[in-house]
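First, one chain by itself in structure tokens, the form predicted on its own.
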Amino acid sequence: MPTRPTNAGSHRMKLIASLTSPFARKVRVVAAEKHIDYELVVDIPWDEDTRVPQYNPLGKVPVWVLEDGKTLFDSRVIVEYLDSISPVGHVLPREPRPRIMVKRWEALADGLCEAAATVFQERKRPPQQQSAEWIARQMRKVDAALTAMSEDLGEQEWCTGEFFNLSDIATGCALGYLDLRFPELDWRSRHPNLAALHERLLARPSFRDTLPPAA
């Protein structure tokens, strides 16, 4: 069972995360695909009693705590580290150009999540304090990212071609976040190839086991 943060001086690696964070889910999926053992520590950065700033001065999750207590953040840094410490199921290609294409997909998926999360937080403010213009601007980013993903995926099975990798993980976590926070978005009918990709991903235990709790 996930726990609250405890002393980081343990010899077991830890992941400090929110169960609804798409960035934390990305790390959890990578760790599962690579069979990396760690302790999942649940902490919500928005809670008054959060201890996340003790591990990440930016106050964000995910944070990966190494055996010696040193910490890694953000998710892109963490997944690169995880891919480097285990030879099982590499999620990043070794060759420079294929690798940078995967990282490009990751940047696009992460950017979608950042824009969507901004809207989610804005909508939690009192109605009179919300900026409709700001929300619309961020949602245009979400729509543009979905369109770019759909066009780049085309008829391929996986985001960068024949092989499952980090590009698919990041994209799947982004789509899952939209389902969690924006169920009214009809992205599946507009982008059926992304919907098919999402279904393929949900067939993997790493994705099924990390589904966020219902909002």
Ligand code: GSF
Given for the second form:
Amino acid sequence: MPTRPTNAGSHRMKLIASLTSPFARKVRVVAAEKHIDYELVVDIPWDEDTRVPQYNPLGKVPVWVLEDGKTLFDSRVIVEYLDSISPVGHVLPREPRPRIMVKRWEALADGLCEAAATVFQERKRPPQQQSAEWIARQMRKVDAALTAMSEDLGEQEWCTGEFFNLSDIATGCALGYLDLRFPELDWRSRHPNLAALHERLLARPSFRDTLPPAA
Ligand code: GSF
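Okay, that is the form predicted on its own; can I get the form predicted in complex with this ligand now?
And the full complex, kicking off with our chain again.
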């Protein structure tokens, strides 16, 4: 690969991510849709030798490292930044009302992932330390979020209507995460419109190229 001359002291932007994180996948899809160049650094924050806490005091991925070494987190902040640095394929509308509605979808999809990830972690604890009540509480959030998404999507092609944007990216990453961690959860038969949306998303290279590795 030919290398372009770069300014002394400036480095290629980096994304620190695990390949299973739905939040990191959202960032990777946005960067791909916007043709933003970066280096992917795979780091699993649960591993003993993880370097994530050196980049993000919260010890979570994704983290975006700017050319000057300054770091950005979390995924919503990174996505907003990426959308602002390139005019290619905007994923957030400019107008206040449509913009905040897209961010509402993102909050819902991210919230689904947080609840699902909490259950995944809880189920890794010794059986006698697990709380069935806590798991049920989180799973109710997952179910309610799916229902709300399905109702809001309705018969539209994309989450907010006729244009593909960050709402679809966040929703697709959440659905993909459920497939990874809860393959037994039959969301497709309960919400066929979300299943159709997921298929439409997988037609895009940005989604296909970021599918999580088999668990
Ligand atoms: C959530 C990141 C997160 O939970 C965001 O970036 O949007 N609000 C944040 N990342 C998890 C991995 S995963 O479940 O995607 C993480 O890094 N967990 C490590 C830990 O110590 O909690």
